[in-house]
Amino acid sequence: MLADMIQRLFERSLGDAAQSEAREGKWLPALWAEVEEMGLPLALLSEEQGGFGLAPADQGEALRLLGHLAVPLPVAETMAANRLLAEAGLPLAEGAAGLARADDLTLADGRLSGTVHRVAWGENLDCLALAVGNTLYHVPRSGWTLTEPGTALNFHPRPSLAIDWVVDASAPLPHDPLAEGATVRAFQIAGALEAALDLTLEHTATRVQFGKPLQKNQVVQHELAKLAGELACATAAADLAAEALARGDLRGVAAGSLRAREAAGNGASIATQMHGAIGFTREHPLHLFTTSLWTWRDEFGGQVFWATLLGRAAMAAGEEGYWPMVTEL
């Protein structure tokens, strides 16, 4: 039922004009108001925490849909930030929220200061769920100023925030925000890949060259199968990351996140190639998904971070422990 509600909301209110405004870095206040009215920012919370009490599979479906619909608002980030804040016993966001780790910030005389880089829609956030070391901070909008503007590959804002805030809301960190964010991005990647596959199937079925649809070409069929395979891998990888996050296993999050990120790059390349030059243009909806795939692939740790974590775990397991480690993931 929630999936149907999400689908109807964004199909009704997120048209080409709204996507064009978001590509220019503009906030969509009317759409965000509808998101809040539906209660989506609290969707990942238990009923006791004030949320929907969704089963893990339903949580993943909601996040996947946000990717499938190319939602140009920090809905997924707010959902993830609220889950982290709720688990830590900190106040929830009253509006949009960001999620970040910045271990180079300093705490002196009760004041937290430093810079958090490339925060999604940073200018429009109500608060930031910010991890420094083993502490989680609920940093309100008054606790930072914008320093460097920034833009992601999908054209959405990624400014840097200069934190200068007298701490009044902190708690021990329940789990790593990078793991939370990486898991959310894995589901969004799976959703965006599904949309890219749908568009590619439609294009190759209707585009005629040399007297027959592209889809009749054996080479094109092979590439479509590869794209479908990347979607299947990303979907399974997101589920793996979510299960690992629930049990606090960073190795599992790393494995799932890495495979989803690999699928993002491979899938975007195939979809773009199958569309030809039109796939690069703003006039075609494919770019909403390929640019998001490239953006999400590099956020919340990036491939190098998670590959390094997984590699170190494998080295630490040693010759006798390597295979048991792999089979436990």
Contents of the next structure:
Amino acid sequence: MLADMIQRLFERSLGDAAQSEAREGKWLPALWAEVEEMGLPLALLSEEQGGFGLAPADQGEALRLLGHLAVPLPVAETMAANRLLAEAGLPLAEGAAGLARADDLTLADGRLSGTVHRVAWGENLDCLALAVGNTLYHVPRSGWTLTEPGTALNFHPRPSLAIDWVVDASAPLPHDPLAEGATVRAFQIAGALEAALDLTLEHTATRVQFGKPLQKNQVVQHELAKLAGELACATAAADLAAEALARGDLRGVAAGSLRAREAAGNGASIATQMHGAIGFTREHPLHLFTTSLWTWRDEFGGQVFWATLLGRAAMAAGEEGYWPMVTEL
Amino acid sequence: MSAIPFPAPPADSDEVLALRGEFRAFLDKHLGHRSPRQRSDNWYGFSRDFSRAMGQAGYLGMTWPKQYGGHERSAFERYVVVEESLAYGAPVGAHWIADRQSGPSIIKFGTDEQKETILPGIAAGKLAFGIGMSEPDSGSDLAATRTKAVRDGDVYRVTGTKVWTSFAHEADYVILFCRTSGTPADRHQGTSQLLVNLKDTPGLTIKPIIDLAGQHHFNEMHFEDAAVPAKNLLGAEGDGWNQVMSELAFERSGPERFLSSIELMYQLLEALRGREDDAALAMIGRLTAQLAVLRRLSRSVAAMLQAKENAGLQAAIVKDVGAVWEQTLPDFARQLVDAEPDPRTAAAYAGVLANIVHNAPSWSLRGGTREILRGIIARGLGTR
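Follow the form predicted alone with the form predicted in complex with its partner chain, if you could.
The complete assembly is shown below, putting the previous chain first.
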């Protein structure tokens, strides 16, 4: 139901021109207005919190679709930030929102200051759900100025923000924004990988070389099978991360997030290779997905951060405890 | 929307959680004394005693009807027993094939008499099965089967050769895939399955095929005008191809498709202890993430089996991705801990590593090669 609405909205209102503007770092106000009108920023909230009360499976589908449609707005981030703010009992965002953790910020005389690095669409946000240690802050737009510009591999902006703000909205942290963000990104990765597989199947069915469609070659078929395997892993990984997030198990978030990040790289590589040179251009839509996959796999804690976290848990479990730990993830 | 759907597996119920605890205690009691090297044999281990203990405790034929010695439990409960067996490196060879594929095939296609005489023995852990599919000239191309069974009164006269039959020298039965009419050129037509008693079939000789590690679990079965009672026909004559595809779906559906080298992971953790740097921790983390996701996909397959859905395509993906995991684990281990693997050493890490390196090549061959599986997946994507 929500999925259908999301699909229709972006198929209607998100075209090549808008994607091109977003790559220039331009905000798409009309499209964002439509996102708000649909209520998407509150989509992950329970009914008591004023949200849609979606089942986990439907939440996942909505997030996957944002990846499948390569939506060039921080919709997923806003959904995740609002869930975090709602759980902490803080005011929700009145526009787009970001989420971040920055433990080296300083709090002195009620004033929070320091730099938050590389926030998606930082110039255009209404607020930031920011964790410092075990506290969550609702930092309004007036609480930061832009310091360094930054650009993601899909050319969407990632400016760093200089926070200088007298704290007036904080609460104990309900769960980690990195975990929340990593989970959301896992769903987007699964969605974008599915789009990449769709495009790759279409291309290899219609592109004729040596007198036959590419996908009639066994070597191409085997690459398609591998791509389908990466997609299956990414999709399961996102679900695994989401369930672990709901339980508050960072090991499970790490496991799901890591496998999705890995699938992003493996899958993008196969899809591009199967497209041949056209997949390396902006003339063909594949780049929307590959460049986003390469972006998302390194955000909200990197590969090393999550892999060492899970690796440490595995070492602590040891010979006897390793398998029982795996069955808990 | 081209994704191959994997339904979300349900969270473990209280029954499933309780069963996991009970079964772990059962394994500790019966197998707690075994060494890491022994555990790393995994499903190449063969122990009639252990299989009988499994049967007595109700851990075989778990999903089957009670009238045939089964326990009418869920696919998830069976899944717990299967995965915990493998994670523990239990010697499952004397019940594995029967419980996984032969029994389910007999339930699906067998006569009442076949069900009554064979299934209770499997569920009790007393009847072991081998697989009778591959031939010297028919491996991945199963439809090229030449083994011929000619009806002669109340017997079939069987002539031909089957290979790679694990434990044929120990087991009681195989389900033989053979040709009951026509020639190999007829492909899927004219094939059938026969239940062959390995202990009591004159004209059948069984010879070992020694693998590269010096182990004897494979065999060649040679049938020379061997008489198999006609009442041992499984299912319908001529319907062998559909039946054998169904049997392969059972064969491919389980978690044994990524847990074959799990003992090496345990020993790697111990070998690393005290010198784990961030790069090592990250590699362990990545491998663990891959394993956790494989397990989730595999549990999705169990969910599909529980719902009586066809999981053939999903199972092919799990086996393809899973075989890569279990097969490449020794390479990752070798990047983290130096050791010269030794097949005869008592040292845990070097001994387990040797066993895994020796056996790993077979994991992307058995039950359908990697290439066959990728063909199945590609077909599922609509490419052929």
